[in-house]
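Only one chain is shown below, in structure tokens, and it's the form predicted on its own.
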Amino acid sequence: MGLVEKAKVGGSCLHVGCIPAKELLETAHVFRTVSRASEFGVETEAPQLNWGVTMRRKQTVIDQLVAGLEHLLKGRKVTVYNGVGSLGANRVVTVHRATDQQTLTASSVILATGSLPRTIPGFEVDGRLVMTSDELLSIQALPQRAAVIGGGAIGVEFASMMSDLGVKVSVIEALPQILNGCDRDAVKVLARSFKKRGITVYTSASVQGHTPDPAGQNTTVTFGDGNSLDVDLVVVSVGRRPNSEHLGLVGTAVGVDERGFVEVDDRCRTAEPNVWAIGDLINTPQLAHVAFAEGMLAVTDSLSEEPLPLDHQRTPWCIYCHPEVAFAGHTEESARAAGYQVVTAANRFIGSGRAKIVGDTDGLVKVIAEKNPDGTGGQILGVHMVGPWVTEQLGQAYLAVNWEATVDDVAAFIQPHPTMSEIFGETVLSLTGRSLHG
């Protein structure tokens, strides 16, 4: 078995995505916690951020994970070929290196070249005034003022992280709400929290461009209907595009659509026999755990094990801003659009003893269920959470949605006390008609 890799193993997630981003968000969490220590009777001096230490710790975590991954590959007897791979006819892969090239032939080929940050006209990335996630995750010093263009998952995470570390942040989103695709009630909670923390959010606002000052130290961003912002840094966070430009594909039947996505069926098969494509290279949710699941799907399919296709409507989403956001399944709006008669229930973390102990009570849990004739809830269609540690609480909600559990099924289970997860249990219980609080 062989793996063609142009840089270090681990891909975007490990080097310029999930891992470094969550490492910096954890730094923000620690800084926020220490800043509030006096509320718990722990007296400390005002915390100071040593960004150099933060960056070194981030890199140490990455290096340790890379070493572990390399050891795992070696143990599985996977040969790593360093270079850029391209696919030709008859599953011949050419590995392009600086001074030479090598050809490989395989019975099965999986294309997994990932993605690159999208950019927008008028905001050319220079690594100084304008950055994407790639540059921001290795920034040498934090700015005083920043504009984040794009209010999706990556954008709100960066906005939250920088705000916690003392940056004055504004988010500019072209759509009517941030976190498009998340339930409106959950988004409202996040928007209120951002406002309370001093993060300004502009929605339904398209950017036109930016004008650096003569000294090149800051720039003015123009957006919306004649609005402008003076900032020291612009973070372009408008999604990622498939990295399909150098795949070759000459003499193959592999199709690529107008947006650069490789075309596949529900088992990640391309039109070329025994060639699969997975991850950000195809038009499915751009999440590391989705790519992992697609990789397993492609491998098992190549072994003729007849795997079940993935249901991307029920994909688990975790967003690590503060407060955290996590969800799986339908929103209330999408469930109604799909033809369901629905009933919903929501409970806030302000009622959680554990949340009060931790001192983090912003948030809610909302459950969307199919409506029974008597008005109670039937099958659980979706769960949306915003609040403390919800990325770690989503597991039972994800299982409930994907196993097509009913409200009665889940309400029968005992929730440990005191935990954050009690809010999910109580919300489901309320849909049975036997709510604890009302």
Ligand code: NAI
The other form holds:
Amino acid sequence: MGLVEKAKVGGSCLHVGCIPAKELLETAHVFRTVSRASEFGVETEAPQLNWGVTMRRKQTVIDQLVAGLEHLLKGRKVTVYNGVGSLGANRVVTVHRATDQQTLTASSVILATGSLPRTIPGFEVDGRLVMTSDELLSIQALPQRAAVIGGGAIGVEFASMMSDLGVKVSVIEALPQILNGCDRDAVKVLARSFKKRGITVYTSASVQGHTPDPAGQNTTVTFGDGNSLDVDLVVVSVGRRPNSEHLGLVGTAVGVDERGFVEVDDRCRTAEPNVWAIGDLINTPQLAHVAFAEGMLAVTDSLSEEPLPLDHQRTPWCIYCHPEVAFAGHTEESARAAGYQVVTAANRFIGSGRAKIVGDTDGLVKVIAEKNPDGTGGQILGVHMVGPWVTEQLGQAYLAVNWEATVDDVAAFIQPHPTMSEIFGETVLSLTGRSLHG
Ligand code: NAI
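Next up, the form predicted together with the named molecule, please; the one we just looked at was the form predicted on its own.
Now the full complex is given, and it begins with the chain already shown.
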């Protein structure tokens, strides 16, 4: 078994994605908590940020996880070939290095080269005034004022992190809502929280360009209908594009669409026999856990097993801004658009004992279920959460949606007390027609 890797193992998730981003968001969480410690009777000085320590801690977490991966690969006797891989006919993989190259032939090949940040004209990335997530995650010092272009998952996570750490943040989003695709009621909670914390969100606004001041210390971003913003940093988070340019593929039947995604069937098979493609390289949700599931699908298919297909409509999503957002399955709108008669219920964390204890009560849990003739809920179609620790609470909601459980199935179970997850239990219970709080 061989793995061709041009840098260190771990990919975007470990080096320039999920792990460093969530590590910095945890720093923001600690800062926020210490800032209000006196509410709990814990007297402290106002917290000061030592960014050097923050960056070192982030790198330590990455290094430990990389070492863990290397250990796993060694234990499974996987040979790592350092270099840039390209695929040719008959499953011949060429590993290109600065001074030489090597060819490998395999009975099965999985393409998993991931994605790269998209950029937009007028905002060339210079690593100083204009950055993508790649650069921001290793920034030397935080700016005083930042404009985040794109209010998707990356945009809201960075906006939240920087704002908690004292940066004046503005988000400029082209669509009418940030986190497009999330349930509207959940997004409203997030938008309100952002506003309360001083994050300005401009929606339905397209950016035109930016003009650095002569000293190159800051820049003016122009957007919308004659608006402008003076900032010290522009973060471009407008999506990611598949990294398929250097795959070679000459002499193979592997198809690549006009956006650069490698084309696959529902078992991640390309058109070339015994060649699969997974992860951000194909047009499925760009999430590490989806790539992981696709990897298992491709491997089990290559072993002639009968893997279950993945249902991307029911993928779990977790976004680690404050308050957190997590969901699986249909939104109310998408369930109606899919032809379901729906009934919904929502409960707020303000009613949760645990949320009050923690002192973090902004948020709600919304459950979307198929409507029974008597008006009660049937099958659970989607669960959307915003609030404290919801990324850790999504698990049972994800299982309910994917097990096609009904409201009655789930309402029969006990939720431990006091936990945040009581809000999910209560919301499901209310759809049975026997709600706790009327
Ligand atoms: P995204 O596709 O989630 O969001 C990009 C946003 O930028 C969209 O709302 C889009 O309307 C907006 N946009 C595009 N062009 C624009 C323009 N010119 N001006 C203003 N707004 C513009 O992409 P993002 O946030 O860059 O993330 C990339 C991928 O990584 C996504 O698939 C995302 O889901 C995934 N990701 C997931 C995370 C999570 O699940 N916690 C965290 C970070 C990334």
